[in-house]
There are 2 protein chains.
Amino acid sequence: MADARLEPIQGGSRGTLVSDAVRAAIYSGRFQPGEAIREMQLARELRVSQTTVREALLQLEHAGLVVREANRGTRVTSLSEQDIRERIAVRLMLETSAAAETVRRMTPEHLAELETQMHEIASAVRRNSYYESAQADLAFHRAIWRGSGNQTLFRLLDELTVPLFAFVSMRQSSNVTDLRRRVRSHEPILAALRSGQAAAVRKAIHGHLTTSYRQFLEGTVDAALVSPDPGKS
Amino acid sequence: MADARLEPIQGGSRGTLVSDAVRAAIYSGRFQPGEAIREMQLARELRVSQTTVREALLQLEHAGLVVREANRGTRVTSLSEQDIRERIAVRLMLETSAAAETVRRMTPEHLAELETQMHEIASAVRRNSYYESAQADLAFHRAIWRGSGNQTLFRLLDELTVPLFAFVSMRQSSNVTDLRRRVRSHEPILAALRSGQAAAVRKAIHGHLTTSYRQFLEGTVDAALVSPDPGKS
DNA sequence: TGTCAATCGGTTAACGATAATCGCTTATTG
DNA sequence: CAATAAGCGATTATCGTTAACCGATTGACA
């Protein structure tokens, strides 16, 4: 009973299938931010009804990947500078606390999983695969969020961050230097997690995020919401 | 141009109308937590198509008021003890930071608005109107969130808290003592906001929330995620 | 020639009907 | 008699079509 011979069939509903397809198209850049997505056209291309497409778009809207305007249409989300700063600020609040909790509950197995994810990032970077390295990067952070044991917290961080990955990384030049930095910048987090000290983890996450998003944060008038943890003004 | 003579007509899409109707029914208790909501039945009662009802239910699912299971049906969300604890923990993280930012940007106008909201709460309590006092309570907190100037933060707090109000207050006895407490427990927040000191505001919010939700928090094994701010273990 | 209303093209919103899926009950069969 | 399959009722998922809506453009009229 413990291990079935067959995997449960995947695919879910047709709407989810469509949603996945569009999501992949957005990530891979086939749909550009700001570009309109027409329900009927998509329905024809994918051989499904408009209703199904609509349900998929509703899901994507929830995930923050598209925006829908009544009677006007759907377009790929194009995060404004302000949107990005806001998301980063909130992510900073949540992820530092999540990681601090994660380190408290850390098991050797979980630490091993994080090290594996780290290897995945490095591997993708070695292959110079930008898309996959971003996926691995996200997976690493997800593993940290999950470790907090708070599903609500995980869900919110996911909702907040997925569009960030989709649209921020899109702008960053994917040159070799940036990719190398992607590996290095995660190492202090892992080190802090190994140390088991919550304060160190908070600092590591804070440093990682502010560094990673430096180019989006500089020029922010109110840095307050961006660094609520240290520097208690 | 600045002030129109007429308000923009409300009502939005039919789907939103249905969604509002169901939301009100949930809040008022006409739909109980755990109760099934049948699409076709609702469609007949409201004289709209099943598609429209479905869109409404999708909206409500996003808001966390109902849960939908593929091919099984929709039911009113019944938050588990764990869900509630998780939401409180995350709300604590976000609202303390939001309020700290709000106090930094506070204007006399905004402070006046909060005082007005406070009067609304007191007024509803005097009328012994439980439902309205809960609405006013929520409005007070919303005003604080909005003051942070971070729309993303506002949205997340809303998403997180609305179901809390819907289902937590439902369980609390709405006796006179509880209602009086509802007024009193907000006063320290207002006082802290007037003082202008971020640290005081953080403490006030923390105190308010842990007090308000005491009955749901006691017995929590890991209080860590619930008090990430003070008492740095 | 400027203003406003009617029209038009394109798109989403809503509809009614059918198909697919689920859990449960009832047969069937070895 | 137990295990399994077939059938049933209820419900959601999907479909194709029609209605409503928005913004831009055209055209009439002062």
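In this text the structure is predicted, and so the values were computed from the model without any measurement. Take the two forms, find the largest set of C-alpha atoms that superpose within 1.5 Å, and that set is the rigid core. Residue numbers count along the first chain shown, from 1. Compared with the form predicted on its own:
In a rigid-core overlay of the protein, residue 53 has its C-alpha displaced by at least 2 Å between these two forms. The Cα shift for residue 192 between these two forms, taken after rigid core superposition, is smaller than 2 angstroms. Two rigid parts make up the chain, and between these two forms the smaller of them rotates against the larger by 33 degrees on C-alpha superposition.
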Second form
Amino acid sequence: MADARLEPIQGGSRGTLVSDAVRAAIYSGRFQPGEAIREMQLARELRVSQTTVREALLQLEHAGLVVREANRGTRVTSLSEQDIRERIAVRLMLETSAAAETVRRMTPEHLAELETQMHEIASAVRRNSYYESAQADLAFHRAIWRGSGNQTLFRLLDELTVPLFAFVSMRQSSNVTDLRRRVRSHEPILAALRSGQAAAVRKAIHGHLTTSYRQFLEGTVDAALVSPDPGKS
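Right, the form predicted together with the DNA is done; let's see the coordinates for the form predicted on its own.
The next block holds one chain only.
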């Protein structure tokens, strides 16, 4: 933990306030990726019980920001470049398949849900909230996965992608230019879903993911790690 201490929690739902305080500490760099988070120390600093801290860390685990391991405690999520590239490769294969199935099952209600998620992303961007925009971004993609009707596929994508979203958003939380780009980058996906064409959706998802992660890695995504552009098959 960095030298700066967290301020004691006062009022409100303590579990949520503790979760918010730790999340803010992660995004501000006071907790670094891979750093251990000590429940007892947090409880003392925030003047809450260890049970409250534990509940807050569980919320953060669900958001992908921390990892809890038996006999090792809790650490801030950390992914190596190889971890990121491997997750990108698998996500590309799974999400393009999920999206192709989703477009075949698309209903006006589902399309309206995706449009709502786009508005949520835009709203978070206007508030300059990187964490909230990342969560709205994830909700948009989850809606696509869920639309496939394949619960196993949804679960695999969720387990694979949540830590990836969290880690990338931690690392890019000060990049306002990237934040503004987030809304525009989803427009081709929504247009492809409206078209009802599986090939168009596969191509849009592929382009969105490879471009987004290429920018994060500051280089070209290794062609050996990603599937070929399905729009060219």
